[in-house]
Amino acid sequence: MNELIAVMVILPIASALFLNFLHEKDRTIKILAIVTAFVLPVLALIAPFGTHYFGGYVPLAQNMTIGQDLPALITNTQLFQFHPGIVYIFNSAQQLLIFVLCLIAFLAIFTSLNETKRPSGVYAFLMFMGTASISAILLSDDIFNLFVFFEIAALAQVGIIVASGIKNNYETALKYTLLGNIAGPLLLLGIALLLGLTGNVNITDIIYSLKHGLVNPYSPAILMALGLITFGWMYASGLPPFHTIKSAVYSKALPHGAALLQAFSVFSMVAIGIILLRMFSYIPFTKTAIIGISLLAMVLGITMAIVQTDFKRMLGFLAVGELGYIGIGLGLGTAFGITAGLFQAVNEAIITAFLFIGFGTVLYKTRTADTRKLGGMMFVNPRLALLVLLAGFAMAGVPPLNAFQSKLMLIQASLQSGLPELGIIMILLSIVTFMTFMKAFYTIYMRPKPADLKILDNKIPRSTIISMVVFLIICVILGLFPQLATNSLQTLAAGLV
């Protein structure tokens, strides 16, 4: 048993609970939050690969490897008895994904402690609980455990919105909660159907039961479970029909909060998308549905971003549109395509966090996100403007930055799969993304400053600038050396195929 795997979830939860009880202790909150946030990505790097069993549970497939034959298992009454044990799996792909998630969490928390008026133990609690939940979702081989942290992550996101203090944030939080009250129970119903059919919620066991004919893999109940879990996947990710509320969620969070929230969306999409492929890829229309939903997200996200006058809503819709590239890679179903999709997920999480924090500096200096009221910000701080411009180049896939590599891989994967149309669509939408960003950049930074625009004397915190520089360095490194990420993702992709 590898206890460090469990610590990646337990540590942020324990820290969150402790920080929640600290009041009027600003210095203590700062120190503990920074130390914990720094340890989390380090922990992802030093934890050895392996499997952690809670409750001493060993999956059915592993029992087969130790000598028990299939007839004995079929006649074993324990086969269809629910077991409360939970399994966490940690390999090179999980290591990279959790490292990037925790790095974004560290930079978001690092930025928040200086941008907010005063540190809040409750706010740190929400950020750590969300990070712990998404880490657990990425690690879990138990679909009910995934559901539990799915709900905790949703509540943490609502809390981050409520804590922002932005106008109409309560309305957006309530809408997101109400939709979660629909998506969550439907996801749970899908899990209940799988439990009723297979007698288990362990994902490896469910796959084993479907593969070896212990249950009918094409039964209506299985197909319904697929549909219900897919619905939960769309809610957690912000895919259509949830793209509008997800964009609103980003716009009602503080910039560092939005940076972390979009990372939650990206890695929720990856984790649940992988589970859909693991359990249901044998059903012919599963991959087609993933591609269809992803294309819709790309088109709707970018189309709605074009017409926005609030740069936070624009970024929110662009973030939703970028999710579609990840889904295309997963839906292609080839080892190369899945690797490209996972690499795009890593890149999107980094780049979108970069953009939210970068554009957040405009909000910090002007207190407005309305592009109609902005202008001339290039002359306020040219270096920050350059960093934001490079972040936009990265999102659009301009070489030699990181998204160029992942989007090029996705285009190559679509060609290899005999779907050149997907490659053409991705190229066209990348061009539109670039044009949309450049329009916003010109409006905010390059056109003459409106006479009624007041530039505040607030000095941009050094922590914000450091975070942006770190994101830029990562974008350049992964753009020049993509194998640093793809080598860690290829094993998982090959296993899914």
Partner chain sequence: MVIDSQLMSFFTAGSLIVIGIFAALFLDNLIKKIIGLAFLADGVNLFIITMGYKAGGIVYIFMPNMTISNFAQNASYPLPFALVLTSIVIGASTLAVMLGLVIVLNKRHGSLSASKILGDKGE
Second form
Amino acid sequence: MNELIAVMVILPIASALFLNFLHEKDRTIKILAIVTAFVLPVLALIAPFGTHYFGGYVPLAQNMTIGQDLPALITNTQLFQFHPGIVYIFNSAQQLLIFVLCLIAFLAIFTSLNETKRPSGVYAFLMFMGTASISAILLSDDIFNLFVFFEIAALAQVGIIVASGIKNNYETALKYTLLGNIAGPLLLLGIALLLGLTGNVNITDIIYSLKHGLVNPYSPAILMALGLITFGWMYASGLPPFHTIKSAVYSKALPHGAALLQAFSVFSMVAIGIILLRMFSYIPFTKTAIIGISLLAMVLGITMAIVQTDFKRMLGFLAVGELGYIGIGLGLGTAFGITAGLFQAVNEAIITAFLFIGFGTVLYKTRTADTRKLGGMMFVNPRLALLVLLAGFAMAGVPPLNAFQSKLMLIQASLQSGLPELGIIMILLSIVTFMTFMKAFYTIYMRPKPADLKILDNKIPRSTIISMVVFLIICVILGLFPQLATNSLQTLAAGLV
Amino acid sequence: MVIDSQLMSFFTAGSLIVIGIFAALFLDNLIKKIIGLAFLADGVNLFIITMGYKAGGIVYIFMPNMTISNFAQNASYPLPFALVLTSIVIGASTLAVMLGLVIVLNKRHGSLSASKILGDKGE
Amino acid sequence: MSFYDVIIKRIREIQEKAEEEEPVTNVTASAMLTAELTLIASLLIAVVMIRLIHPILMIIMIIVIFIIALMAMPIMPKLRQEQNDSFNNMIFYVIMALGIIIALFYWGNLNV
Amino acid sequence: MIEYVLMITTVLGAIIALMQRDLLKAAILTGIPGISIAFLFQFLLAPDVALTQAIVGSAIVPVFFALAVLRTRREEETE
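Could the form predicted in complex with the partner chain be shown next, to go alongside the form predicted alone?
What follows is the entire complex, opening with the chain shown before.
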């Protein structure tokens, strides 16, 4: 019994509802939102590891008061071991992932409260709701609970796009919801097939049934379920063919919103990817499919990023492209490879949030995202330019920063698994990523300022700069001491092989 | 193969899913697309309910005059039904969101055609 | 006519067909060129992984894909046009992907 | 026997609703598959789900669609 695990999901939902309740009381909302957002990552750090059974429904085998008088019909079968209620599992890997997610949420909320003029309204509500649902997806050991929070997360993301007020955001929001309403029911159909075959929605129990021959592990319905869950996974994380809509979604949100949205995609990709590996790693085709989809995501995302003229769209495509690295780590299927993929996920979430907020300052100063109309921003604020440049270095994998460590691990893992081609493609695409970033950086910051570019006189809020510095510090710390992250990820990765 | 009502119910669910995907893919009107998606969700719900059905069984409500073993052998499987209740509510709420977006977009563009509103100009 | 000129010409042709008002600048052309080369290079390297199935199949596939890539050059402008923001395009590819995934998982596993 | 009739009404109702040119009619006709599915749930031994589906599928969803149609436009556009 561990109540703090449930609090990690309940607290953001409760604070989201409460903030909505306090409409128009700007000062109170500001303080309350920052305090709750600050508590969330701390909570992830202090909560003890363990399992939380919702409503106290432990398996019958552990429940001595009910368990002892039951007939042999139940005690001699697996019913005695199965989990009757929703179960949340919290271990070192979940701790790190939720800590990073909540930290990004905290910095995004912190930035947004100072950049938007009116803190009251639905924006903070949606951010908290999204954070809660992604935390639940990471924690949940119950596949239907995962589906429910998958839908809530999709609605929260739509809300964040609608609340941004950028031109054409409603169109993108409608496209995203329509596609989500195809992917969501089909994911549910996949879950239903698993439920129909094994009679269970608890992932541990489904794995037990598959591994111990209670059901035929190669039955067509299982393969169909695997395909459908993979499809839902592609929607949640924005892998092809959803890469166009996902990058449009990032570009139609405000910079802090986009930072949080890409963290949502990264972590739901990790969570559902881990579940796919846990359940179906005995089917060899699963890993091949994950590697194939990831390769497609990398190549399409990064090549599309180069040819964009809108820098937010470019960042969106880069974020999709970087997802491919995580997928390759997961798809290699070795403990080292999965650790590398999860580490890359942590790094990517941080770096892309850093980049979105960093380039967001350009938007804040000039109100345009078109690289053809921008230039000369270096002289407006050289220190900010330096921070953005460092973020770009981090993304490309320049040594003292964190992505270097994870990309190096990924390349080593691909060599160890006997697939050096993947390593070569990863190096190639890293170089192209860096080139893409430098192209944008050059046109925005270093090129002489176009005559018709108006730079607004509003000062960049201090909270934005603080957030960027915090991101930079994390990048450096993880770059110098990668063991901090990999040690906590290793147990999970070793359990998946 | 014996054609029983459970199998036919699976086919009904399958055809609703196919009709839904067809509507979302080929009909141009946004309201019709959303109607199609509602049918898709209905089809999946029907599929799940059909899975819990037991031919010749009884409703999964424990009445005072039943014995436990009789109930355990004859009752339909209640877990899918609990899931569908949640899924129906989720479907209705996402439907409301989509229709709200459609109303706003119609006010802006004066049209309901997907190729006109959701065309290629989002950059 | 050098390779660079060919690329510029094709980009201009495709843009005229799409009625885009963007001028073809040096930056756009070099970006297209990089994307093109990246795409073909990573495609060819990825195809090398077929060696795990059969080495001769790999050689044949590499040759075939190389020839197709040379014939279809430049691929990137067309690919960019395919991946636009039109909803009809998106949903078409989504349903296609669904079909491919289900077919691959279903038959790929039963028969291998 | 009656369940087969319900299955046929479900599928036919769905097709007919999508074939209407008048969007208000289409919106109201979505209630037919909704209510048929609710009765079908009753036959499939799920009375509580049937109750929910009867309210959501035959009343709330068609009303949502009808409200959306009334706030937008009634006729489907022809090119």
